[in-house]
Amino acid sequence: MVEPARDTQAATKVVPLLKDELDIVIPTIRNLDFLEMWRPFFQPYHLIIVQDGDPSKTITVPDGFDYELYNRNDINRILGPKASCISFKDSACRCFGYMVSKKKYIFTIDDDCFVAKDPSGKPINALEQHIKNILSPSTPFFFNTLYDPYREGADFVRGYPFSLREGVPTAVSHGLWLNIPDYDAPTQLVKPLERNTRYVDAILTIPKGTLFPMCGMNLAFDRELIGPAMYFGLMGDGQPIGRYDDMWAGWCTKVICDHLGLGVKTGLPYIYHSKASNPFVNLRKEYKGIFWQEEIIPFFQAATLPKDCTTVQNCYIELSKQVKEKLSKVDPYFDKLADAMVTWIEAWDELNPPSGASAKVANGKA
């Protein structure tokens, strides 16, 4: 059985990395006392909180944390009738924090994650190893047999090509969790009581070509080189599927660094994921999901790009051009998700103008 860090004050002085560069992005619907243990590694960085459902309600944020908090009220202020592209009673909407951020790199966690231990008991600075695996350098085009080869004590191995090493800029860092794993709800019903108790001390360049089914509770990633990518569909309220948001968008980020050449890394760091969601309430949500993924894989897999598109937005706007034209014969939501895929791009961009243009986006209460 594993266990979260429980004196993670005690931790070793933490020097942050990029304090000046990155927003934390956490979406939830209760108080964070979660804060409290992820203290030694958070508090000097700058929160983006979105809360999620009633927006009347008030969410307290523990004394210190630098934050903005986001509630529907303010997205619909802040963007008016393109705040539909934003999904309701999900945590899909922790996407609106990465749209609002002016920092180059994003770092998303959800409330029920703690902090974890590595095989020696030292709590895991989770942050840390994500932005290490950010500023390095991906591998996607030839697999190195012995992972990351720019980590200590690591390298590239015989046979690897030379005019390879230098690598292509990592663009995202998807990180694990212990304890509960990222089960769908099938698998969470036949295995009840499965805990992830195995630490693997290894992280891997996905190579190009390759999908992944990408989990947003511990996720970080460049804002310039992918963030108009990050856009977590239409979940939730009104909507037809739930609990597809992260992975919806880890294909077509996916699909987009291949085609612009950006690397994707999983593995480190390990977080504690704390709670097992309700495995009945998941399978209301997923059950179209299961069936539709059997389509909507093949169609990111055999998805390109012209080589017109230079622009992560320009990307972005032709694969929604690609799931109107051939998933929407899958179901009609997928006609109303490629619109508001759309939406998105055009709010992402009246929020974050151009070099040389300015916008104003006014803050949520803190």
The other form holds:
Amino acid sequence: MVEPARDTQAATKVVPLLKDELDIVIPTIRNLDFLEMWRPFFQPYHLIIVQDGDPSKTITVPDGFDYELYNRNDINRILGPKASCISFKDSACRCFGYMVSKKKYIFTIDDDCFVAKDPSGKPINALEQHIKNILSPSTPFFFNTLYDPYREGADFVRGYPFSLREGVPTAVSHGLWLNIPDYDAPTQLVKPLERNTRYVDAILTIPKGTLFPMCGMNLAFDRELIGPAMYFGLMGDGQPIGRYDDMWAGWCTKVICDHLGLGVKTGLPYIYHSKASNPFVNLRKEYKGIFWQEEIIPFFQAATLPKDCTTVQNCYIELSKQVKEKLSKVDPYFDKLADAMVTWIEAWDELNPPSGASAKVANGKA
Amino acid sequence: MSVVNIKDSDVDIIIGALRSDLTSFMNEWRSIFSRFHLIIVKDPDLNEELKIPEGFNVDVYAKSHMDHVVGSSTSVLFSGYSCRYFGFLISRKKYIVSIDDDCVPAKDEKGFLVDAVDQHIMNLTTPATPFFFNTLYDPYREGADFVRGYPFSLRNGVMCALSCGLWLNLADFDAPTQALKPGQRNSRYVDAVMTVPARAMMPISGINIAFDREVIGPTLLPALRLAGEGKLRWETMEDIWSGMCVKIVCDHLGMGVKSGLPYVWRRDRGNAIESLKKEWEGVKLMEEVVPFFQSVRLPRTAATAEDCVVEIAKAVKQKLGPLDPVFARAAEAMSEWIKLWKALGSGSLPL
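The form predicted together with its partner chain, contrasted with the form predicted on its own above:
Expanding to the full complex; the earlier chain stays at the top.
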């Protein structure tokens, strides 16, 4: 029986690594009570809250947190017509937070995710682990059977070529979930009582050329290295699909990371996922995705980017062209999505112009 | 046996004996090994008689058998750690489990003894998923499943041909690494089995493995012998080479390789610094080996494991042979091995 950490106030003194270089992006439609549990770990950091749904509702942020909050009105005001690329009534709207952030690193977490406990009962500082993952190299070109070789107590195994032991920069750190696992609707319906109680004490690099389903519940990334690829697509209100936002971002991100020689890690840290969403509601949202992913996956598996695409933006625009070319025939939705991908990059570049000056980054103003 | 449909008689446990006194080794494994047939192959360079305790269903093979079966000039293929391959050759079982003779059963995080054989067989008899990575690792494990976003058409998986286990205490590091960290011991029990994705290369250690002999048998082969090869794993690369071949063949034939559980406890043995002084040719050779295997392309016509090995041997001779005589010899050994396998390895009658 797995349980969340109940009292994190007693958590050992936290040294907030990258305190001024990392933003925590949280999409929400209800409330942010969950932040109380995370306070010892999150309080030193700046939060970007993206409020989905009715903008006239007030979202209360617990005292003591430094944050900026954006609702739909803000998104429309800031992006103008380009706001069309940001989803409404879906947590995909969180990627707006990535765009307005001025920091190098992003950590994003869902508002139904709590602090988990490791097997010894100690509360897990998920943010700290993500930072460790991101600050140490990845090893996508050769699989290490003892997992992350840079972890204390581990190393490269016999046979691992020395020329590959420096690794490459880590762009993404993908964490996991105890209690309610991230299953799709059909699996949830078949196994409504299954809980993830297995703590797998590993972090590993996903090999180059291999795709994976990226979940946005507990995710960190280097915004400078891969930010523009983290577009969470057109989901929710007015769209034929939902619950594929993070999947879409993950497939685009992995293809681009593979092309640019960047690494993606998965494994620790765990968070405690408390809410199982309604599987019937989920099924309706995912339904088309379940069929479409059979076409989408081979598309991404076969996608290649030309050598002259050397920036994330160029790679992403190129991908959008290929999406339009190859996936439009699956459904006209992909045509719209391809356009939205371009809009996203335009908006990203507008809000993140290449800066000449290396001034200290300040937090953005809502 | 806790796995449905697999009979104990489908399994051979094959141990390469590099030391003569196997009493403590066999006794430690007794509760796990005793219901299976064992094949113990003595390193032909070992002169002493093997000491094996009573109570096992075991066949022992030594240099004399090798000379008789393959001829004394060929039996040199089976020197040192490669002696186990003789066992692989003559076995007639579907599943082989092979563990180094300096390993004993490990305990999991709850303190229970790990049945490595049971876990290996479980790995081999549940599908592998090499075409898409499942973030909750092996989806067929109890309490796990495929995650959201995993395409349904890939959820049947493919056959698992090889299961690579891990090691607590003395991990399989190379000599330079262990020499740099002489006190480092692996105490992290990672409770996962996962499929190593297609086209991802990996260092397959021979210390704790199991495989489906029927589908992949000929691909586990004694070929790369270092000039200074010794009787410690730090002084060998034969399993790493063999493993690279296995992975390429599995990728080509659409089969899977799993890595992770089970753990064995590997006893402290040898001195990494001494091994390093003596031999680090293997470390240098990997720099050539990796780009070679990255570039190997097997033709569509290679539809069996034997065909694949023949093709790889040709490519080794052509591309790596000119770089170092050790590769030219490896290519020869591979061709030799396939001839042996065709003559002796297949067929249902034991030798």
